[in-house]
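Only one chain is included here, represented as structure tokens and corresponding to the form predicted on its own.
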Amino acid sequence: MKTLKLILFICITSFYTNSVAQDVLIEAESFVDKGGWVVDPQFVEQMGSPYLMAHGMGVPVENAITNVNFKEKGKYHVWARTKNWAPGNWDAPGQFKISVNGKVLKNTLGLTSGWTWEYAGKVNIESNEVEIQLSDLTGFNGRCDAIYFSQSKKMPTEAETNLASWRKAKLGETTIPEQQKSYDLVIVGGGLAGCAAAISAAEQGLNVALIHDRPVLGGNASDEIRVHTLGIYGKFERILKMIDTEHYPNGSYKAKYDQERRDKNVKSYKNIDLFLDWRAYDAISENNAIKYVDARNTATGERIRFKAPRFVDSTGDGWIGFWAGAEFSYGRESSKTYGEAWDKWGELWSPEEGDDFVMGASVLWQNEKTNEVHDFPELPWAADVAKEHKAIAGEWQWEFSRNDLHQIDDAEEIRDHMLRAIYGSFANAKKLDENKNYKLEWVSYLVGKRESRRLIGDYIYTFNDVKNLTKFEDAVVEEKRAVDVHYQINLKDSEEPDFLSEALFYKGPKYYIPYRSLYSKNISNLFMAGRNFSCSHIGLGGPRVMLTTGQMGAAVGIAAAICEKYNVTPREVYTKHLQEYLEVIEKQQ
């Protein structure tokens, strides 16, 4: 067993009933040896924390192990914050156990619908150094957010009413990060757009912080999500080739071949400070300008405050703009809002009344055909989603969106729905003799989103700009890929699975995106690059792919350098320095 680092957590004295009770809160993601469990930081805004998940694709994963220092010996009651992620009249899919100093606690966990505290059992702590293990029992995505030891048997129900404050109090965390760092430009989000912004800004001489909540760069193109890149390089071929991938099938293992090269290229810039596994959680603005962004390490909980005169939101979900108070839009606009109706496709293209539908999120997966027979269990908890659908691999059509589910607020439910669709469809396929040698090789647990918040800039890019071949004076991004808007196929045929989509295409000549769509309308020092740029729902259909958003990133990196040179706002690059800006971009070829 690898050497375990001792982590000391602050023990808070609390008063329950009439006695003094000792309690210890352990964030599961801080386990030193995570075994086969993975850190899932996707839903921090809803959960208040990342959590550990046993993503074994049907095979129980290795134990997660850590050591904790207890100040007080004695009897403790133990709870875990967890959930049954597929509740119903069947055995819960994500069951696990906790052991303390080798003693397996009585109760199995992961049984209750919705995130809550489940009682694991009681244990006598006889030494100050305590080893804790999480033991996965199923291999199907059991999850543990935190473990709570208390000498009182009272369930920490008060945590549910204000979980974030409760966590901070138990862990002794301060609201303001003690560590502060200052840069010329802070970029949040390490997808291709964020990487390109960092490189272009660094090449123009800026000191850059690039904050990303995963251990690797690339976002949807990364080895973790495996969506292949589409689009053209525009004016930024040299930069984008440093972070692009060779074309591979969606979900293919070939995505990993370019992962190391992408990460190495970004790290090669001495004036880019890369913060991997750091997730931003707040952005504070004053007088419509962002003062700083706060971020937290997804494993250790360490916090840093990042200051800069300018920021880039390449989070995809528009988090920095959202926290700072930037105007944004979400969902499909009425066809009359921007005059984007197309009679050929009617409501599927642009509805008469606006709604909350957006292009959905994909969870990609792949199999491996071997020379051996591989069993796969029947999964009653997946059957009501998969129904009779059979599949041995996934592609881009595996996508889920529903009018009553928000792509940000309900992202965990969307991801879990896709997991049930994948596991259930594969289980159905494995019942056929022809598939007996197939093994489930890889399933992403990260949601590959196409659309969520769109921050509003000085110009809102729409389908009309494609149809009308609008050639903007401030065009900085160009694309010739077809406008490609998705819808769930069960909207046309209710008998079809709800987790598959179809695409509508509009093919035209090259189109252009203006610089004015790449900075916020009301937050004076905020750029955006990625799918959260200023556009309509239909306007996003073409430029949402990664090479186009990479162009956006490269363009705003250069604009940030112009801002720094003249001490001006992003808007003033357009109003005062446009010609110089365009000349710098032209030299990028």
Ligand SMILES: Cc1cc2nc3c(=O)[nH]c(=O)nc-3n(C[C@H](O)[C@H](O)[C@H](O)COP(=O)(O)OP(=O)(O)OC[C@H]3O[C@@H](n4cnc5c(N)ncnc54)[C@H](O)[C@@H]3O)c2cc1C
The other form holds:
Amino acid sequence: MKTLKLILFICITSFYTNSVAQDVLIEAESFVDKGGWVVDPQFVEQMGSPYLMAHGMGVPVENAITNVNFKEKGKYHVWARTKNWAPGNWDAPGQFKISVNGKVLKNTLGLTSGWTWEYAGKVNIESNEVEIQLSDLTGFNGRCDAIYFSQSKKMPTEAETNLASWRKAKLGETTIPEQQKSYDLVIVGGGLAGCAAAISAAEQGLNVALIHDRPVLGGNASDEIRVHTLGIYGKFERILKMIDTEHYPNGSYKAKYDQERRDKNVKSYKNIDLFLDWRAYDAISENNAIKYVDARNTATGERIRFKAPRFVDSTGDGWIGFWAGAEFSYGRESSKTYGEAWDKWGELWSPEEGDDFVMGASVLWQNEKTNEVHDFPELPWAADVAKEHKAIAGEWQWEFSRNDLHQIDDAEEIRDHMLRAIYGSFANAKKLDENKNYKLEWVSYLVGKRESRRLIGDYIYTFNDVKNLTKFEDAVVEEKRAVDVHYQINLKDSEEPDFLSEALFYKGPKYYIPYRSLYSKNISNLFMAGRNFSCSHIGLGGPRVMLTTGQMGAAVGIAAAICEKYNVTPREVYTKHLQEYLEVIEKQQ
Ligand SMILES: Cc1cc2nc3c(=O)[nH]c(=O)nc-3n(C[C@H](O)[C@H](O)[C@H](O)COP(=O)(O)OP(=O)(O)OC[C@H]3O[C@@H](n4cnc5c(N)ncnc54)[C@H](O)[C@@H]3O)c2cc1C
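If the structure you just shared is the form predicted on its own, then what does the corresponding form predicted in complex with the ligand look like?
Now the full complex is given, and it begins with the chain already shown.
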């Protein structure tokens, strides 16, 4: 273990510090011992990098510790890039301190609204090897993105330093990854859709890379987010049962039970190379075809360029398509766009004018009933969002969406709003005597998303296809789960909590999804599977559930093998090899 840490230390210091001049930049996520802090890579595109967060659910977490090699001794000024994530007339929730070689720096951090550099204090560096510690003071989601040591007292400006390019320059990193790997198929995003795509492609003989930015597979179904799966297996029962879970309540610890099995099953395929804790950050295309996907390790910063003739975007957010220039849509279409109006629900179902509302994101959470009394503090910064709402656990209705908040660009604000809703509602419930023995067992820090970008394929799947039971000649996915779309129940009254949603249901018989909705219209070698498939806002209402998205993944894996066999594009599987493709799918049962 010690040897491993030493190797890590050498790698990390060379990747993550710049000692060319008299300044040193340390990416917080590179800390060798993270203590109780977690790496949060969800907002890299907005932040330029992942960050460390003290997610202690009210109990300060263990210190994060790392060692850094300084080339020059002397006096240094120290800053941390951090934020007060719930600013207002109260004590900031996420305060922390930095210590250097055992000396605690003067200033408490996490006090300024919005991401910025806060001054921690001055320190005399007397040895080349320096130990840095982050000490959480509150247990309520303090965050540290980077630490900067400089012999000059000039604070780095936020404008220059929130950019990935500034970091690269400081860390001496090259833009193009030095390592390159080639596969038959590169899949990005290891939710059920990505896992199923990897398994089915591997079973068809392809060499597959599955890149996933978390330590465990399953996306929303994982032990980290804990949404239970719904839908049917369609033609892919055997594959989907390898990655599915027993039906547990949303947020339940029971999500753990099948986590290990899912990961083990995916890992058991020799021709799947699994890149856990790797986040794709770019897709480079030429002549409307993707040549490479670049990915970065979320802790060490190591980069790899992935090359393949074909790619699958199962990131949920359509990242690969977005970077490659694929056409996509976002928000609710006007009822005239596809004729999806339903008089019974009017504007709530399909608005007269299109807008940027989508189904919201959730943070699930759970309590534990114990034999002792557990205190929970009053939290004015959380009460502001929770209002009078009382709860001891969350469910799917804990969801946040607003016309002016983008589910990707503003995801950190959405997640933080949900954290305030949870802590505040729990604090309210704890004031009741009947809840005195409850303690917070688990709060996710990951946003469980339902909807964001939808990549456009040769066919855009809509509510009409459900209603009219459209029989597609290229139907590869089938589902009978009701269509439901959500709306926020209280967005107009600022006195009411705004983080709860309601669902509108349409129940019909089985419906089918065509293969043409599973590859990009304008990027010739890009498949998509999962909630970013080609559909309208209401078209997503049914097929977003995880067994349906799993079916999409399995169907795409097989299509990729047909592409490889005949050296054709995903579109040509439809135009030239449909019969053979459907026959392979038929044999899956
Ligand atoms: C609270 C809640 C309740 C729900 N209820 C249900 C339900 O009861 N049953 C049901 O089946 N569905 C339910 N859904 C919907 C369902 O969970 C989603 O629609 C589904 O997870 C989408 O699957 P996916 O594979 O497309 O995406 P995800 O499950 O989100 O998986 C995509 C994965 O890709 C990873 N990723 C993203 N970008 C990158 C990148 N750049 N590099 C590497 N990895 C990346 C993400 O970390 C993520 O884990 C619910 C959703 C929520 C939030």
